[in-house]
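Coming up is one lone chain in C-alpha cells, specifically the form predicted on its own.
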Amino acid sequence: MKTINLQEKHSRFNTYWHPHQIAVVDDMQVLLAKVKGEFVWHSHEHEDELFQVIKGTLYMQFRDRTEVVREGEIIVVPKGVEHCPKTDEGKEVHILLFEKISTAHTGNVTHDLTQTTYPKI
C-alpha cells in the first residue's frame, strides 16, 4: 500500500503501445503506455477498456467516429466494440488503461504492434 507516481512510472520506459502494469485491482490490471501514431483496428470480445489520458491528446476512432480525448479525460471501449486509438502526427501520449487481466492486448487480432506481456514496474 503505497503511493505510485505515475509520472515517475512513465519515465521508466520508451517503448510505444508497449503496457506496462503498475496495478492489480481484483482481477484488473492498471497499465500505463506510451503511444505514437496509429495503432491496431481491434476489439475485446467480452472486456470493457478504461483509457485515460495522462498527458497529450488521444484520438479514439471507431468505425462510425472519433471520440477526442484530451489531459485529464477518460473513455470507455464496451466490450465487442471495435477501435483504433491514434494520435496527432509526431505526438507522443501518455495513457492509463483499467482492464481485466484476461484482457488481449489487440484482441483476436494479430499484429506486429501485439504483446502478448506486459512488464511490470
Contents of the next structure:
2 protein chains.
Amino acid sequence: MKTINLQEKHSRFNTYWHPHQIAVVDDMQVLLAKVKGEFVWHSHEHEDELFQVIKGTLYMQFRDRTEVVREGEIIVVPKGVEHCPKTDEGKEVHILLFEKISTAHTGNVTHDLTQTTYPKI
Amino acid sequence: MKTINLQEKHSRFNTYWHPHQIAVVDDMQVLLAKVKGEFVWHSHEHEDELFQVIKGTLYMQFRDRTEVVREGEIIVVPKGVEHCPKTDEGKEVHILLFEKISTAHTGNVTHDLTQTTYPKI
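Given the form predicted on its own above, produce the structure of the same protein in the form predicted in complex with another copy of the chain.
Now the complete complex, all chains and molecules, led by this one.
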C-alpha cells in the first residue's frame, strides 16, 4: 500500500531483458525491464501479456508485421501468438509488463536470455 | 494486437469517475478514467486494484493515512482495504486501472457515482 515510482525502480538495476517484480495484483505481477537489441521469438500458450513503454520506443515483432510502441503506449500480446520485441540498435528502452505470475519468461522456448526468477525490488 | 495510445484514448471521453475499458489481459482489464474531486469510500472483498497516474496527482486515502501518487507512479490497493481516491480541488487527473473484470466499481457500497458498465473504447 505504498506508492511505487517507476523511474526510481528502473534505476535499481542495469541488466537487459531481465524483468524485476515491483508489485502483485491478485495472480498477476507487474514487472519492469530494461531492454536493448532483439529478444527471442516465443509465445505463451496460456497467458496474455501486456507491455507498456515507459521510456523509448519498442518494436513488437509479430510474424506478419511489427507494431511500434512508444512512451505512453501499451500493447497486449494474446496467448499463443509468437512475438519478439526489439529496440532500435543500441537504444535502451524501459518497459513495464503485466502478466500472470505463472508466465514463463521466454514461453515455449529456452534461450541464453531465459530467466527463471525475477528479483523483487 | 494493436498499439494503444493512452492519451488518445483518454481524449475520447469527458465524464469523471467513469472507467472505460481499453484492453483485456486474461481475466483482468485495463481501464482508463478521468477523475476530479473525491470518490467514495469502499473496498473490494475479493480483488486487488492497481492505479497508475498518467497525468496529475492522485491522493489515495486510506483510513489511517493518505498516499500521494504522481505521474509515473502506481499503487496497489489490496483486497479488503477501504480506500477513497481524491484529487486537489478542481484538478482533473488521468488514471489507468488494472483489475479483475469481475471487480465492482464501488465495491461494497452503492453510490450515485457507481457505474455498472464500462464502455469499451
